[in-house]
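Take a look at this single chain, the form predicted alone, given in structure tokens.
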Amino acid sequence: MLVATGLTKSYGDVQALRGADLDVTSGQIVALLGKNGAGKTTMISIIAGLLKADSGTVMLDGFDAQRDLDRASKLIGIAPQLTGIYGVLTVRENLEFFANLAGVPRSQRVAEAVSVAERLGLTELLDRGAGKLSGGEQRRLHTGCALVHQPKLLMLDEPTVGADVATRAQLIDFVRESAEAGSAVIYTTHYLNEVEALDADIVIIDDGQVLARGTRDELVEQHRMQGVEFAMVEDLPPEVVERLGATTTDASTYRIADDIPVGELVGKLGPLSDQLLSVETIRPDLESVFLAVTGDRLTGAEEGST
């Protein structure tokens, strides 16, 4: 469905994308993972035709999407991170408006709006002004507006940011249903439990480059990592770091590849253990995969502008 190859994009001296590739087939969910400024939003914006790449190609359903933006727009549904609905319109009017923009025939708009509202738990709110919805309801409507024309390629950028538990569950179900109906889905998130709930294939991007891709199990097997990470009040002397067999990951933060007990670590630190702030065990999972691939953690990060 989508084959994006060699995408590059610079903002002045900042290289947001450095030859990044991405492909998604119909019915597949791809979780695009990357920390702040990794290039996720830039990539999605280029694929959607909202930005022009400096170089590279975007093939959509067999044609060059960058050369035929009108045709591509009919196949793409995108829900950016920032909510983009019209507060002065009702839920129904928002859905029908976006259906119209996507080229849905007038005779089908009403039915499509009702269908999407039902799937997202918005049926009873169809005639309520969008500006009077709760935050979670607005997130659901925002996603619904991207799906009302049944796109072949659906791109959701941090769709559950700020959403309540019920909204998260509904959106996850909705994404799964969309893939089962044949849509190719690109899903960006910092919540790794959502990636596992969606059983998504994973693409890790960092500094504008795709560094790893595969299923959860494949990536955990390829980038198996375990050990302990600990933080100190002050930097450890170099000879202590060497004696521990540790590596420095950040200011006064260190990592040991061996899965040693906390008590053993305290013993090895000796008197310096009084300066120990925290100790965290690293287990083979998606978080440790991301750490192994990028050298940084994903959990708790927030999306930036690139």
Ligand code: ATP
The other form holds:
Amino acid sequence: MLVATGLTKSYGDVQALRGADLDVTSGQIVALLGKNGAGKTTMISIIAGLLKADSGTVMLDGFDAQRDLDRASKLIGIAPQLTGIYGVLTVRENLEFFANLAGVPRSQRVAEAVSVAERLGLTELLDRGAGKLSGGEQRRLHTGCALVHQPKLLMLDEPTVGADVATRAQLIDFVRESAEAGSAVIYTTHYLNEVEALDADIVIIDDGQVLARGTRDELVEQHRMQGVEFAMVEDLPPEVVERLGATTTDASTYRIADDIPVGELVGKLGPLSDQLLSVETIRPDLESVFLAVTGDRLTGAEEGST
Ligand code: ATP
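In place of the form predicted alone, the structure of the form predicted in complex with this ligand is requested.
What follows is the whole complex; the chain from before opens it.
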């Protein structure tokens, strides 16, 4: 469905993409993972034709999407990070408006709007002004507007930010259903538990380049970090972190890539070992894969986020 090759993009001095490739087939969900500023939004904006690449190609169903934006826009649905719904329009009017923009014939718009609202749990709210929806309801509507024309390629940029547990679960189910119905899906998120729930193929991007791709199990097998994680009462001085060869994962929490015994860690910490709160062996999970691949500290705001 999508084959993007060698994408590069600079904003002035900032090289946001440095030759990134991405392909997705129909029915496949690809989760795009990367730290803040890795280049995820830039990549999907280029694929969606919202931004022009400096170089590289975007082939959609065999045609050059960058040369035929009209044709591409009919195949693509994108929900950017910031919600783009119209507060003065009702839920129904928003859905019909975006269906119209995507070229859905008038005769089908009403039915499509009702169908999407039903799948996203918005039926009762169809005639309410979108500005009077809760944050989670607005998120659902925003996602609904991206796919009211049944796109063959659906791109969702952090769709669950600010959504509660129920809305998240609903959006995840919805994404899975869309893939099962044949859409190719690109899903960016910082929540690793969502990636697991989607059973997505994972692409890790860092500094504008794709560093790894595979299923969760493949990546865990290839890249899992052996070692220990330990927490201190207070932050360690930077020179000690460096001497230990540790990476910082959270406030006063560190990882060492060697599976060293506790006694050895205590010895290496010297007098600072008085401040040692806990030591754990690192589990072979997606978070340790992400750390091993990007080789840097986590930047997410909650557990299970990148
Ligand atoms: P996040 O997880 O924070 O959404 P991201 O992976 O989506 O990040 P991008 O938004 O693609 O990252 O940004 C990639 C790089 O390009 C960053 O260094 C960012 O600061 C920079 N950048 C993005 N948009 C612009 C812009 N309009 N002007 C200048 N620099 C930009």
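This one's a predicted model, so the numbers in the text were calculated from it and none came from an experiment. Residue numbers count along the first chain shown, from 1. Whichever C-alpha set is largest while still superposing within 1.5 Å between the two forms counts as the rigid core.
Positional change of Asp274 between the two forms reaches 2 Å or more at the C-alpha, relative to the superposed core. Remark: with the core as the superposition reference, the CA shift of Gln66 between the two forms stays below 2 Å. The two forms, fitted on the rigid core, differ between the two forms by less than 2 Å at the CA of Lys35.
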